[in-house]
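Below sits a lone chain in C-alpha cells, taken as the form predicted alone.
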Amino acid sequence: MKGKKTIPYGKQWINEADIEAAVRVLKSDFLTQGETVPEFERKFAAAVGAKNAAAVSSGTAALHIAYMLMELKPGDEIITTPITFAATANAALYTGAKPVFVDIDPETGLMDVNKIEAAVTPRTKIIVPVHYAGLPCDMKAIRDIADRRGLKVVEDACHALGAAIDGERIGSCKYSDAAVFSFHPVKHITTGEGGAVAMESLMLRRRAGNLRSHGIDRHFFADVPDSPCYHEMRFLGNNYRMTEISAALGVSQLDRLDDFLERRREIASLYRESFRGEEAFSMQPEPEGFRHAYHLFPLIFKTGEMRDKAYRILKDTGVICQIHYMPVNRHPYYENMGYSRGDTPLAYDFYRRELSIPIYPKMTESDAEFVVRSVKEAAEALI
C-alpha cells in the first residue's frame, strides 16, 4: 500500500506533554520503583472511582494477579466467555485452574448471563465477565449469581476504561471483587505496555504490591532478625512491575482521558447514524443505562462470507480492519486440551461474522467520513 493513505483499526495518540513526562523520568534517579507509579495508581483509581489500584506491566499480568488475589488454585474453575483475547483464560491456566466457557448473546457479543448458572460446578471459584468492545456486561445480574453461589467476580475491563452502568464507572468494583485494565497502545490510554487491577480492599492492594514484585515484603520490622534492610519473600510472586517511564506516560495520558472518550463517542455516533438501516450488517447495541467506552466498533455481517469479502474490499481501499476474536476454545492450544468450538456455537458464528472498523481519538473528521464511505461501498457490493 505504498503511497496510499491507510487508516488502522486503532492507534495511540502521543503529544509533547507525554514525551516531556517520559523524558523527565529518564533524566531522574529512578527508572523503576520510584514515586511515579504510586502517582499513576492514585490518579487512575480516581479516574475509575476505585478505592485502590495496583499498576503492573501488562493487562495479562493484571489478570494473573487478580486471579491470585482471589486465591485461584489448581483444580479450581473460572467461568468466562470465548469472545475475548486469550489472556483472559490463559491467566487462569497459569494458576493451574480451568477456564469454563459460556456461550454469548449474539446481538452484543457478551457472555450470556442466562447461561452462567448452568456452568457453575463445585469447583467454580470466579466469574470473569468481559466487557467486550467497551460495552458493559449486566453486572447486577452477574453479582446476584455470584452472591447466590458464593463466587468471586473479576471484571476483564481491558476494553472498558470510561464505560459505566447507571453512572457507576466500570472499575469502581461496585459489582465485583476486582477489575482489570490494559494500557496497550490501542486502548483508551497507553503506557506503552501496562495494566492495572482496581479493587476496594486495601488488604488486597497490599498483597497485589507483593505479588507484582516476587512476593517480597519490604516493610521494615521492629525486630530485625538479620539486617537493617530485612525483607522476606512470603509467597511466590512475579516481576510484574510497571516502570517509572510507563507510569509517567500514563499520568500524562490520564489528563486527556475524558477528551479521548468523548472523541470515541463522537465517531461512534457518526457511524451509528450513517449505518442505520444497512442490510449487510448490524451494530452492537448500547442499552439504556449502559455507557459504551467504544474501544472497538464491531460490525456483525449477515454471513461469514460477506464479512470476509468486506474485509478484503476495505483493505484494498486503505481501511484496515480487525477481527475480534477467534474464540479462545478455537485456538489449537485449547483444542489440544479438549476444548471445542462446538461447545459455544454462537460465539463461533459471531467470530465468523464480526469486523472491527477503525475507531481511535486521533481520527480526523475526514478519516471517519472516509471509513463511512468505504464501508457503505463495501456493503453495496455485498447485497
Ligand SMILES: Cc1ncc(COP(=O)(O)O)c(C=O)c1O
Contents of the next structure:
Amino acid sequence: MKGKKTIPYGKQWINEADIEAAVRVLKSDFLTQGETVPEFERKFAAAVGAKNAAAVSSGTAALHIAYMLMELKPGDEIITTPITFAATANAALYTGAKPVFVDIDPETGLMDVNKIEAAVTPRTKIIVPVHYAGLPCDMKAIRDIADRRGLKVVEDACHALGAAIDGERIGSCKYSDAAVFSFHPVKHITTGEGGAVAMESLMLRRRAGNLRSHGIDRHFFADVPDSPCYHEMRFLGNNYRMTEISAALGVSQLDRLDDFLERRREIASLYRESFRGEEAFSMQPEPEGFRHAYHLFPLIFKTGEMRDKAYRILKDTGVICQIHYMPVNRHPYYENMGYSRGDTPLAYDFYRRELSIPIYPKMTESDAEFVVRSVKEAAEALI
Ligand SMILES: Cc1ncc(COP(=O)(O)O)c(C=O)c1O
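Switch from the form predicted alone, shown above, to the form predicted together with the ligand and output its structure.
Let's see the whole complex now, leading with the same chain.
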C-alpha cells in the first residue's frame, strides 16, 4: 500500500545538470584538491558579493575556521544567541573559548541588539549574530558596538544566503569581518555537506586555505637541500577540505540560486497573505530594507501548548514541521557546564512557541496550498 503523502520542512532540489556535474568529476583524475573547488569559490563569492571565499567541508568547519581567523583563544569569549544550531557555540568551544548567550527579540527571534553591550567583558573577542530563518540582524548597530568596544564580528549566515540589508548582500562583509554559510541539503543550495567562509581580506583568505588543510601552505612547496618536494606546516590546522564532487554540485546549484530564492519568496508571500490576521500565531516581520532569505518560515504561537497541539495536528495531516531551536543553553551538555535556560528567558519562551512550517523551492503550488489549508484548520482547532 502506498504511504500517505508527507511534506517535509525542507528539502534539496537536484536536477540532471547537478548529477552530470558530479559524475564528470567522478570520472576525472581529481576527487579532491583540483580546479572545481576554486571555481565554486569564485562563483559563490560573486553570488554573495564577497571579495574572497574559502569553501570547506561544512558550515560547522566554516565557523571553526572563521573563529580561528579571528584568533579566538582559550579564555576568550564570543557573544551570540541561544536561538541557533548548537554549532554556532560549539565551534567556540573547539578553540577553548566560551560562548556567552544574549537574549532575543521575541518578535523576530534574533539576538536583541540592545542587550549585546551589557554582555561585553574584557575577554570578549567576537560578536556572532545569527540571521535566524534568513532575516538579517541589524548589522549596522552590531558593527557600531563592535567598533566602539574593539571587537570582531563573524556573521553566522547559514540561513541567509540571498538575504540583504539595503541591497547589500549578506556575505559582502560590509559590516563584518567574516560571514559563514552552510550547504547542508535543507539550505538554499547544497553540496551534500559543505560550507564557506566569506571575507574581504585576502590575507585571511590565504590563512583560511591553510587552516582547512592542516596548516600546510602550498606556497611552501619547493625543492630544498634535504628533500625535493618539501612542504611545511607552520600552524595547527585541520582537514576541512571540500571535495571536488561537492564543489561540482555547488557550481551547478549556483546556476539556479536566483530561481531557488525567488520560489522561496513566492511561497513566503502566499503564507504571509493567507495567514494575515490569524489569532493563534504571528509571523516574523520583514522590516523595510531587510531582505529575508526564507530558509525557514517560523510561526510563533501564542502559547507553548498551542504550538505543541498544532505540531501534532499538522503531523497527522502529513505536514511535517520542525522546531528551531532548542536554545543552546538548554542542551544537557551546556547545562552541565553551568549554562541555564533561565539566563535567556525570552529565548526559552520563543523555543516553546515556535514552529517552522515547510518551505523549499521544489514545493509545488498544490503542496504550498495544502500547507496553508492545514495550518488554517489547525489554528481554528486551537481557538
Ligand atoms: C545557524 C546555523 N549555524 C551553523 C550550522 C552548521 O552548518 P553545517 O550543518 O553545514 O555544519 C547550521 C546548520 O544547520 C545552522 O543552521
